[in-house]
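For reference, the chain that follows is the form predicted alone, supplied as structure tokens.
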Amino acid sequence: MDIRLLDSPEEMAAVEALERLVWPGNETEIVPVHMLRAVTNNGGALIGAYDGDQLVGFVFGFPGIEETPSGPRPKHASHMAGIHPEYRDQGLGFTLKRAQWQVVRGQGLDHIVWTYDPLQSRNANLNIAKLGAVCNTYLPEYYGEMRDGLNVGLPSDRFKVDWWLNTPRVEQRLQRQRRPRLDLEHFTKSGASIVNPATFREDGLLEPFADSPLLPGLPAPLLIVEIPPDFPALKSASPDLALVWRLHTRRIFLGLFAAGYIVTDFVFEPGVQPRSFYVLSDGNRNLT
């Protein structure tokens, strides 16, 4: 793959035809390009895939500032990731973000937000387990009423990355011999407890306990939450279901968020059932 910063209208223009494949349905979920080539020309980050001469997937984002207790400082913003459909699961999207980190890192900036639905493992095991970002904000119904075909019919909560370009944590994670891959096994056998079994129906689909409890006792070093391996398929299969899901793991990630645990792992277990699980840890503990 060829991968380069985009900056002509023609290039954003190609861009443009590849939203409306990755999120069909409506006009108004698409940046234009008189907005791409403005906040390019802004200090904003527009990245492509090239397969030949086919634009492939681009990650896009610009920057802004953040307030802390010290005050206001910088940080970049990454609004959109896309992946043409007959290119996903090859690792293009872990390509185009290490591509942002290297541009964003020579902007000298050191943090990276971006948002994501919680439900999409696919996104959670991109973001979470390959990159190293980390996540303590849920954003319920953080766009409103989303239109896009890929969103349409639910509430848009959205988890909140972190992803800080210069720690250890994350410049391991972009190494060419990346760490290997950790099983529920291993956390388990390390103490952590499932917060949300979840057991599937005779129709094959996943359902969580309709009232699972937050863990007794807190504080755990380890804590993992259980979603849908597939949730487009689910979504498809039972809207009613996943919308069951969407107000389940919004009750429990506010609730672990708010008690100081933090997103740093994601599990995707293989299989003829397959199952995906986040890692929560203790963020009042030394993390690592």
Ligand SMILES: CC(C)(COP(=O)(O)OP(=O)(O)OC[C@H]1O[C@@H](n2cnc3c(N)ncnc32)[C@H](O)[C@@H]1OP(=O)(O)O)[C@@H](O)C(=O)NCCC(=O)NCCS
Contents of the next structure:
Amino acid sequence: MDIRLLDSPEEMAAVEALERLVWPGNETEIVPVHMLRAVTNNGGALIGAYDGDQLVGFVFGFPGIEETPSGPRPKHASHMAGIHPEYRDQGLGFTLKRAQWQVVRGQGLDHIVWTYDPLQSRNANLNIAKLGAVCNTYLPEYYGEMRDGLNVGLPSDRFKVDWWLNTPRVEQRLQRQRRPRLDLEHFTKSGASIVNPATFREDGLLEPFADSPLLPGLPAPLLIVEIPPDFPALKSASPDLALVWRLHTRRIFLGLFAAGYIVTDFVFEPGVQPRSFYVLSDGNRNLT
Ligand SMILES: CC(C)(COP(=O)(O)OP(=O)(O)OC[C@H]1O[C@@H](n2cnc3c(N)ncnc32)[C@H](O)[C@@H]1OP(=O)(O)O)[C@@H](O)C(=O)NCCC(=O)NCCS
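Having seen the form predicted alone, can you show the form predicted together with this ligand?
Every component of the complex follows; first up is the chain already shown.
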């Protein structure tokens, strides 16, 4: 794969076309060439991945300002990352984000933020487990009503993640030699409790435990929150159940973040019945 910064209108037209493939169904959700060009001419970064002549992935973001207790501070806001459906699960999302990390560090910044749907297990795996981003901010209905094929029909709740570029945590996750994959047992044997143990319904769909206590067995250094392993499939099989998951996890994450917990890891257990779990650390204790 050829990974490079994109700056010509022709390259940006290819990005537009790829956006239409990744977020099908509504033209208003597309960032057009003129906006891509204006942003990249003013400190933004549009990075593409090519297989031969074909653009198969991109990541796009822009510089921004965040308010902190010590005053306004510059950051980078990553707005979109999209991989051609035939090129997913091959490490391309990771490679593009690592290129973004290099470009933004080169601009002298140390913080990239972005949002994603917390029920998208693959995105969670990439953002939290592979890249080492952390999250303690839940944004209900962040984008209002969305119309594209990925998001239509559900409240557009989002995690806002923080990617602290110069931390040992992130530098270690970005090394070419990957850390060993951790399974759920690794965390439960360390004393982590599962907040919302889910069960399979007769139709094979995973259902959340309706009466999950919000803060079981506190104080607990680690907590685990289960999500569906394939939310798009669950949503198309049962929009009602998808809404149940949205509201169930909204309640849990809002409560846990308010109590000081931080999402610090993610476990995906593939197999005949795959399962997906966020790991949250008690932010009131020292984090490692
Ligand atoms: C999210 C996206 C950018 C990820 O790109 P990608 O190239 O597939 O990412 P990677 O291959 O680097 O990482 C994905 C990881 O998730 C794993 N994975 C696959 N299915 C999974 C699932 N259901 N649950 C959890 N992890 C899963 C992959 O195996 C891979 O991990 P591995 O490297 O340990 O094998 C891509 O899937 C995409 O374009 N999605 C649609 C648009 C989108 O959601 N964009 C992001 C928000 S703007």
